[in-house]
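Just the one chain here, laid out as C-alpha cells, in the form predicted alone.
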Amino acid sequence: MKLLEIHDLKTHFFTDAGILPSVDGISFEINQGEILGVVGESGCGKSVTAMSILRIIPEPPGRIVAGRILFDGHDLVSMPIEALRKIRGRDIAMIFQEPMTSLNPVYTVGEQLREVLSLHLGLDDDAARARIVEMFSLVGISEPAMRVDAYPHQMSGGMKQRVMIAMALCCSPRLLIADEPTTALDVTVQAQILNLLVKLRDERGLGVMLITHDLGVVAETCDRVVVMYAGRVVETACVQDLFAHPSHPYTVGLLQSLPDAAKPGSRLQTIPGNVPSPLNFPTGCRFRDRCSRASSACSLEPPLHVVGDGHEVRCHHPYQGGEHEHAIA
C-alpha cells in the first residue's frame, strides 16, 4: 500500500546570486511498512526533499514551485497550512540530523515531549508523563522514569538521539522521516538506532524515509533505495538489486568508493571532478562532466530505463548485465 507519493517535485531557492534548483523534478514513493533509503552526496537535495514533504522550507528564499506530494491521497503541497499542522508530528514525524541543536537546552526532555503530546493528542500532564516513560522504554533509554526530568546536557549524544526518536514516535505516526539519524554517533549506538527503526517497521508497519550518505547503512537497513544526484533521482531499485546490478554510472561510482574487506589497505577509488553548482548545472545529464561513459547524447535529457522489476535508471548509457562488475573490480 502506497503511503507517500512524490510526483515531479521541484523546490527552488531564490537568492541574490540566482535561482538554485535544489530539488528539480523528482518522483518516488514510500509504501507502508517499508524503509526507503535516500542516498547521494552532500548537496544533492536529500534534506530539502524531506523538508519539502513537511513544508518546512524557509520562505524566503525557498519555495516549492511545482509537483505534488500525496499522503493518503491528499496533496500536502496544496493543503491549507492549518490542516497540514495536524498531520505534522502526528501522522508524519521527522528526526532531524543534529539532536544537539534540535532539543532546547533550557527545558527538560520530558517538558519538550509533553508539549507535542498536548498539542496533538490533548493529554494532561499525568497521561503525558506515562506516555513519555513508555516511549523512552520503547527506544531503549535506561531508567526512563528518571530520564523524563533530565536536561539535554545531562545526556550523551546517543541518548539525545533516542529522545528525538521517542519524540517523533510518541503520537504513533504512520511515516517517519529520519535525516542522517546516526550522524556523529559511535558504531555501537548507530547499530542500536538502526535496529530500533527496523524493529518499529516490523512491529508497527511504520513507513520510513531514511536519508543517509552511508551505503553500509542502506545495505543493512533498507528495503528499497533512491539514488539522488544534483537535485534529481538517477536510480531507484530494491536494495539487493541495486548492490548486485547497479545501472547508473554514478551509483557504480558510489559503490567503487566503498572499502573492500577482501582487500584490506587497498586504495579507495573516487569519482573524478566535483558536484556541479546549482547555479550552473550542465544541460542534459548533470553527471556527464564526471562520467567515463558520457557521449554527445548526454547533453540531452536522459531517458528513464526500466532495467528490472521496480528497477529504474535515468541514463543514456546505463550499465547492463555484468558490465558493472568490470567497472567495480
Contents of the next structure:
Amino acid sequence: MKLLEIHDLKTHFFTDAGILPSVDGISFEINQGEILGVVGESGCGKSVTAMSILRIIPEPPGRIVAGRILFDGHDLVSMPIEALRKIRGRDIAMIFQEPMTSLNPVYTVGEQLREVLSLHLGLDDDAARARIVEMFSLVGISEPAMRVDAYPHQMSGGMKQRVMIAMALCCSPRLLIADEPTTALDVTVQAQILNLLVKLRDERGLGVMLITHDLGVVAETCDRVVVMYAGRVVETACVQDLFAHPSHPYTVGLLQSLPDAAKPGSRLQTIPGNVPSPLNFPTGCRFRDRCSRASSACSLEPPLHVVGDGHEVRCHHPYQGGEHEHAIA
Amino acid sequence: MSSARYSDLVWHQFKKYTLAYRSLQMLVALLLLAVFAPLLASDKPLLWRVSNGPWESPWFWSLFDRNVYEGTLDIVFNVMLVLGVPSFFLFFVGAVREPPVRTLRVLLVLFGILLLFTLFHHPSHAKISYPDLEKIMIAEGQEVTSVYPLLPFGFQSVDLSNVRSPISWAHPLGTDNAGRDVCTRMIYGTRISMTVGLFSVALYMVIGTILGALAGYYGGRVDALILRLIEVMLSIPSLFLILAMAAFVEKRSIFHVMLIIAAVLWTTPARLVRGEFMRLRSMEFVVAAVASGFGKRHIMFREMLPNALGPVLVTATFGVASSILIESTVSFLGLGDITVPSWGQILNTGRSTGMWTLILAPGIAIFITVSLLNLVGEGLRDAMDPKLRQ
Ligand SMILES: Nc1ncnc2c1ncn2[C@@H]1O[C@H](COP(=O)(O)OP(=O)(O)OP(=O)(O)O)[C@@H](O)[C@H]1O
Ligand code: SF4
Ligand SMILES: [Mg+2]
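Would you generate the structure of this protein in the form predicted together with the partner chain, following the form predicted alone above?
All chains and molecules follow, beginning with the one already shown.
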C-alpha cells in the first residue's frame, strides 16, 4: 500500500546569488512496511526533499514552488498548516543527522518526550512516563526508567540518537523520515540502530525514508532505492536490481567508488569532476559534464526508461543487461 | 550534586568566583536593608505607653498608612517586611529543607491580602509627631514609656529647628537644609534604587525580549521593522531622549522615571535576543520541534527562549546598574520624582545647597551599588561561558 507519493516536487531557494533549484521535479513513493533508501552526493537535495515533506524548509529563502506530496491521499503541500501540524510528529516523524544538537539542552529527555505525547495523544504525566519507559526499552536504552530524568548532556551520542528515535516513534507514526540517522555514530551503534529500523518495519509495518551516503547501509537495510543527482531522481529500483543491474551512469559510478566493488589490488574509481553548482546546472542531463557515455543528445532532457519491474532510469544511454560489468571490469 | 540542570551548573560555577559571590551577598544585604528600613529608622515608636494605659505600637500600624508612607513603593516594601519576619523564621530557623511551594503560595496570597488591606486603611493618627507628643505629655506630668528604632526620624519629617546640623551621634550623616536626617533618607533611598533597578529592568527585559524574539524568529519584514525601530532609538543620544521625555511628563512620579529608563534601555536585550533567536532558529532541536508538530508559541517560548535567557540575564544585571545610574542622573538634574528620597534626589539637594555630606553619601552609595552589580554581572557571564568552566 502506498503511504506517501511525491509528484513532481520542486523546492527552490531564492537567494541573493540567484534561484537555486535544489529539488527540481522529483517523484517517488514510499510503501507501507518498506525502507526506501535515498542516496546521492552531498548537496543533491536529499535533505531538502525530506524537509519539503513536512514543510520545514527555512522560508525565506526556500519555497516549494510546485508538486504534490500525497499522504493518505491528502496533499501535504496545499494543506492548511494547522492540519499539517497534527500530522507532524504523529503520522510522519523525522530524525536528524546530528544527535548532539537534536535535543533541547534545557529539558530532561523525559520532559521532551512528554511534551510530544501530551500534544498528540493527550497523555497525562503518569501515562506518558509509562509510555516513555516502554519506548526507551524498545529502542535499546539500558535502565530506561532512570534515563527519563537525564539531561541530554549526560548522554552519549548513540544514546541521544536512540532518544531521538524513541521521540519520533512514541506516537506510533506510519512514516519515519531518517536523514542520515547514523552518520555521526560509531559502527556498532550504527548497526544496532539500523537493526531497530528493520525490526520496526517488520513488526509494525513502519514505512521509512532512509537518507544516507552509505551504499553498504542501503544494501543491508533498504527494500528500494532512489538515486538522486543535482535535484533530480535519476534511478529508482529495488535494492537487488540496483546492485545487480545498475542502469544510470551515475549509479554505476557510485557503485564503482565502493571499496568492495573494486577487484582486490585495483584502484578505487571515483566519478571525475564535481557536482555542478545549483546556480548553473547544465541543460538537459545534469550529469553530462561528468558522464563517459554522454552524447550530443544529452543536452536534451533525458527520457524515463522502464528497464525492469519497478526499475526506472532517466538517461539517454542507460546501461542495459549486464553491460555495466564491463565498465566495472 | 547529581543535579544536572544548567542553572545549577552555572550557580555552582558562579560560587567559585569569590568576588562576584561576595558582591551578590552584599547586594542581598542591601535588599534586606531596603526591606527592613523602618526597623532602623522611623519616627513612630515601636512601643508606646502613656501612664498605665495599654501598650501600643504606632510603628506597626504606620507601616500600612498612606499618610505616612505616601508612595505605593514603600507600602509594598513594608508588606514584604511584615511577611519577611515570619517567613525568615519559617525558612531559616525552622528545619524546612525542601522548597516549601505551598508555604510560598500562602505567603503570596497573604501578600496580596495585606496589599489590598492597605488600599483601604486610613488611620487617623498618622500625622502625629510622636517625639513632640512625648515632650508635651511629659511637660503635662504624664508618664510616657517609648521605644524608638535606632534612628527616630521619618524620611520626610522636617525639623526646621535643626537644619544643616553636622555629623553627630544623633545624626550619623547630619541633617539637610530642611532638617531631615540624611542617614534615614539614605536608608530609604536604598528602596528607591532597588525598585528602580529591578522594576525598570524587568519591564524593559520583557519588552526587549519579546520584540527581539519576534524579529529573530520571523526574520524578513518583521525583523527589518523592529531593527529600524532599534536603530532609531540608538541614533538618538539617550540622555537627550530622557530629558525630552521627562520634560513631557508634568507630575513625575518614580514610576514615570522607570518607564523612561525602560524606553531607553530596551534595545540592548532586543538586539541580544534577536541574535540568539536567529542562531537558535536553525538549531536542530528547534527544527525537530517544528517537525514534531509544535506550534509557533511553543517553539518560541518553550524551546528557544530558555536557551536565549543566559546572556539576557547577564545584561539584566548590568541593566540594573545602568538603571540606578540613570535614575540618579535624572534626579540630579532635577527631573526626577522630588517626593521620594532617592540617592539622586539627595545628590541634587547636595548640589543646590553645597553640603558635602549630601554629595559624598549618595555618591559613594551609588558607586558601591553599581560596582557590586557589575561584579556580579561579570561573574555570571564567566560562569555561563563553557570555555571557562572546568
Ligand atoms: N537554507 C538554505 N539556503 C539556501 N540554499 C539551501 C538551503 N538549504 C539547502 N540549500 C541548497 O539546497 C542544496 C541541497 O541541499 P541538501 O541539504 O538537500 O543536500 P543533501 O543532499 O542533503 O546533502 P548532504 O548529503 O550533504 O546532507 C544545497 O546545495 C544548497 O544549495
Ligand atoms: S543522459 Fe547522457 S549524460 Fe546523462 S547520464 Fe545518461 S548518458 Fe550520461
Ligand atoms: Mg543532508
